[in-house]
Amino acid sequence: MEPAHNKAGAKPGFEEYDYSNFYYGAGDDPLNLLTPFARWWRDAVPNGYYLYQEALEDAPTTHVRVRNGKTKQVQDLLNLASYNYLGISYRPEVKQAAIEAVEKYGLGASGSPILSGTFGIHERFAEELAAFKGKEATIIFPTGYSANVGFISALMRSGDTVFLDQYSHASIVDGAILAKSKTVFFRHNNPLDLERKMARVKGKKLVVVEGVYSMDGDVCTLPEILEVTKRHGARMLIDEAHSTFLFGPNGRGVAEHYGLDKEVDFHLGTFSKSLGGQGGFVCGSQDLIDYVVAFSRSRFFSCNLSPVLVAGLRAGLQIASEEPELRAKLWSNVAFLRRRFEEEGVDIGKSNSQVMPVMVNNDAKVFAVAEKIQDRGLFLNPVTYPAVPKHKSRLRISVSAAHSEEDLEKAVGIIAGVLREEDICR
């Protein structure tokens, strides 16, 4: 695809562009696509795009050096874009446990699970991670996004739906589409409009929610979704991504936080997120989990988890079974920022949780404004279309448990000032 000419006949600038645009490209050759791409790449990447996978020289934690895509060189920054909620991943006890692991096992797995890569640590995580969610079995995948592809893709077959929220995840997208279900969307958090398009239709069915949504960090309206799920006769799955370890009297997610965890049927979450390691999971009976073993192709014909991160896991999840501190502590900063950024008229949208969307909402201004943030000390991620709707640009907020009010309130000072700058808030 050849970017458009305007009626002057002048190419228009990088901003009128996202990759969306570059999707399908003309004639025969899959490489077409690559000439018209770079084009506009070597445009947009010095104009605001430098500012994506921008290297972290150290751990994730509340401040961390980064190298600037554009200038090349090391900054050090307070940090609110890591998904490390809990401040779980640079623990000592839980860089000791994954030393302690590759003393012992050596670096990988060096296998299927189904074959050669299941080792005891595998076994006796997914027996804890299980006994926490109050389960009978759990079963582990290698990402949290093979986790919702190998799941849905396991149950769900050609001529049955799968009810999916607007926003959902494309993990879950993809694992319909793997499934070869009819898929269906319904309006963001809106469980009337499930209930006209459930109606609809017949045979099996499975609705999938997210417990807190990723771009906009708003809570699943669960038990009005729910309710409507089960007078359908369907399933539902409840993608606790950002939420497992969080939410709820002892951790387990939005579910328990509404008193809905035997109600729902599949719980799917990640280590990734609160747990600071990488992986997914689905927690069930054993009868499912046994049938998912057997027909679940993203985690049959991967190579299993590496034991060293099992090991740091398992010392993870024992800290945040122990330590409801580290929670109470999480929701203190969520509830001083949310109330700061009340006071300095920044936009966080409907956000009830950790994640908080800065919003922006000018997809040609959102580079420059993450620019002007980062060089006054924040690392923070700008986010556009396709992620997010068109003139839904944002900046996201991840907020941890480790972050001191000083932290916070520093944040605050230079998100506000810039957005005034830019006459984006009061």
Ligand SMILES: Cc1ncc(COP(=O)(O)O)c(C=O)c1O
The other form holds:
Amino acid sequence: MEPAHNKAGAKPGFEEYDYSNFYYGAGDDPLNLLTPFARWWRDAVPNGYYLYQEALEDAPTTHVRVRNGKTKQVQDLLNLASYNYLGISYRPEVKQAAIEAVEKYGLGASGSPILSGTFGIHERFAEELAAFKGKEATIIFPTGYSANVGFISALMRSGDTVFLDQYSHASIVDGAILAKSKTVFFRHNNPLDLERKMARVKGKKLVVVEGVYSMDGDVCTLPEILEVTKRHGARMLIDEAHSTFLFGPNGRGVAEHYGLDKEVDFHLGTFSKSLGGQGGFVCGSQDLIDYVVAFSRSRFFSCNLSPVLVAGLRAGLQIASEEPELRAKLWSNVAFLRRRFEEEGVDIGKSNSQVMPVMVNNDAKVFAVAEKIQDRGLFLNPVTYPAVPKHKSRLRISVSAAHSEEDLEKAVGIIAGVLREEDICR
Ligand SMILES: Cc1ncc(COP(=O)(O)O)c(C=O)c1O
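Next up, can you give the form predicted together with the named molecule of this protein, since the form predicted alone came first?
First the chain shown before, then all remaining chains and molecules of the complex.
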């Protein structure tokens, strides 16, 4: 019998497929991978099993027009999918700074940062960021992804060990792979498991954690994990992609929130989340940054960030530094949404931040749920394996300071209504 959620035209069992089914192919020709995937793809898109890469037609504000991936129709949607946690990307000051920069510099940097691609504006921004983070120096990368890849592989070698939380972002895992060091995963946010695993390992060790985990929205159990790290003579990198500019008295991140900013060795962040731009960075001592400049392949074999972006990011950093009320509004929005989800019986896992997973826990149903939610006016992305474990599929919410309580109430109504119809909440 076809499951109730299966949509007309979907082949029985069809919805159980994911990318892991297409990873290997028969024969010696790499092109052999294409045919089975293309066959699946031709069915998946019209049947609503690929609700990704839907094109936005406006700035990622709280409301956005999105081209539906299945129907190709443009829909007016309330947006809870974009990272723009402080609503900075489209602020007039940010746009004006970028406009002035494009007039002055043209479009791009036209060079690697170690050759012709560093401009005075990059240096000024790096200094301002170091001052904001209370550190001696900063290195800027083209993306947050390349910051993790470049930093970890600059510091670690084959024979060394990188300890990663099991829910680490792919860029952290890829950094360890490029370093050719041994990778040991410990249970999510679990210092006891880290202890067990570190006890067996000798040599140079790096522990990597995230301030806020990107798919679960829970905050790192930093004090306990740092204690284990230090006791084993290891160093720690904290990836504050989702927490810089949001957590801590000065907005420096989760390490500052716990009063452990000085104890953590290496601090990484991105400009793509709270600043609504693009790029990544690592802050630390001048000696550390000088070394990483020399050894981070993902940075020096890549073009530098456009000065146009950097101009916008400088304006964004100024807003994030000078308007703490934005953070206060974000946290009051988060508290409002959490309370309303609790009242409605919507499961948001262990989230205690602006990243909230709406747990569906059903890999077959999650696309039908996402499609219904979108058809009722809300833009949210489904997340399935391999971004999260199998049977832990979810829709991921990014709350912004720019949302009003009316926006959030409308989102709760749509989400709870659909989840009830699909028997996912009470
Ligand atoms: C924890 C974490 N680190 C790094 C990145 C990569 O950042 P970017 O998108 O700026 O490349 C992400 C992106 O989602 C992330 O969640």
